[in-house]
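One chain comes next, on its own, written as structure tokens: the form predicted on its own.
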Amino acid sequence: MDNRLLVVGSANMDMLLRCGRIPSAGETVLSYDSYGYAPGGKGANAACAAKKLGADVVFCTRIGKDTNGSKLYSLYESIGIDMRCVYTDKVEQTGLAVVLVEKNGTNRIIVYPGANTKISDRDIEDAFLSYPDAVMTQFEIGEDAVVYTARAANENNVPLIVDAGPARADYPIGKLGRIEIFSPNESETNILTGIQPGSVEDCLRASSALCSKGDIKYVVLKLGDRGAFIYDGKYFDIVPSYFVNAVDTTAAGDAFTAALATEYIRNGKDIFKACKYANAVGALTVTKPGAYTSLPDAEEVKRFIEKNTVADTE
């Protein structure tokens, strides 16, 4: 098979919460509906999205020796999710996130990330022994980790993928030598830039601010609704949305990066095309609530592009 995407990455179980407005400090607002948990985690989700995508998933994760844990390590691998480098830590429990959402679809998450803070040099050098046709990685795990699997991703020649959430403004983006694609959405844009992407001019200045932090190929802006913006170092193109009804956008991000590396590795690297699908998957995602149960499947896309339309972006 061709297109096997290594996946190094955090495993959470999220708490849910709805609210209809996230509370100011001090302040307590009631959940409008029940409260409840679901598989996520930026890794896992991603994982899980390119697999039912029809990629060939190896996911290289830590997750805890409780019941959260075994309850995430069961749906992994019921899905068919190559589980050979998901360790489970004596030790450490495994990572939460409590995700409040609210009734327009916004969310805003805090995560305690537990296991995850645990991938070592050597969970990440026996990934690798599967043989991947791209890495994709996130800054959901601890800053050795993401700089380890770059090291090993650069030295096997494999393209290396990033989503680069959550961000931080001092992430050491050089040390990861060449990136296929970096891919922040608008807010982890502004803050490793200090430039917010709101028009055409805005998008190509903090684009080419990201590509002078690092060896970077593509860059690929998630604008949500506005859709994606692509600057390969000299040229940008603009790749429009869909047009869809938000109810949650709790793991669109992975769901579109995760797409993306997909399509990326099995249409011959044609970036543009790898965004349009990832769009598309984006846009999927969001009319779901909660972060695994929103994953469409292969089927649902492809269908969803035939029918659907995107928007226009004038």
Ligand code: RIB
Contents of the next structure:
Amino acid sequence: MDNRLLVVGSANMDMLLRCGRIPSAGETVLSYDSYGYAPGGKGANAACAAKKLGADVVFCTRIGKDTNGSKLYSLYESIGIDMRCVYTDKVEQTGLAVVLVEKNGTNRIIVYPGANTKISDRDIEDAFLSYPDAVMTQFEIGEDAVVYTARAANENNVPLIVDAGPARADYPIGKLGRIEIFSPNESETNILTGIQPGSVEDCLRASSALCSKGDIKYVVLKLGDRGAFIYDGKYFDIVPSYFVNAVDTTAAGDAFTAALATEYIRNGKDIFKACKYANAVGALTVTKPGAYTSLPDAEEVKRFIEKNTVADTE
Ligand code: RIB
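Right, the form predicted on its own is done, so what does the form predicted together with this ligand look like?
Shown next: the complete complex, the earlier chain at its head.
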């Protein structure tokens, strides 16, 4: 069974603050809820999610030589992530994210990337010596590192899965070569294509616009509680999600894409089945607060799928 996933991505410490509403410019809003620090970062969330779902995960990242860095290092080590490419940068601080969560569970995030910007070509080359079955990356590290990862994946004939967060309108998707799965959420789709993926027609238009930007086998739009929209350049499919009570959407997209990648490689590259599994993981993730703290393990996902019926039929 193909099960080794290389994640080249960011590691952050998240500072979580719940608020009744987000302040407007010049305004101060008091939050009487508690605040806290928790492990996060789009790359780390994906690496930890995949590990908890049973993948053999090699994580390539950089953290700082500071307290947050040591906390993150110990956590990754304790859950069994392959640490050979988790580097401690001597100059830059560990990435930090301020995560504001509103009452309805939606979030707004500001990231100081710090050491995440220092992932080097050499770091990535070394990571490929682990002979991964698939490689996953996101846009929260330097663009050069993403391009280098993609080039290495293409040269080594390893499927590349790209989570398009955080998106930038002019991101050079064409430079990434062959992409097996490209997965943005709704706002990332809008930023990358100028099309809000509301109706089925708009999802199709947006997916097709994404395909025209690069060499993409599958576009998978993450549509939150509406599920996932799959497009292969010719046909589309919609995989409905599960009904859950969302308390915090932080890391749900990271966990979804990690689950998608994990299930895709271990189950014969069936994109539909992989999306169904990823929907369950994304749904479970929004039922708990925080990033790492909200990630389900393989057993929880199995029980959830057995108990729950999806919102719609196939
Ligand atoms: O996707 C959620 C993540 O985005 C948070 O954990 C935060 O660190 C930012 O990277």
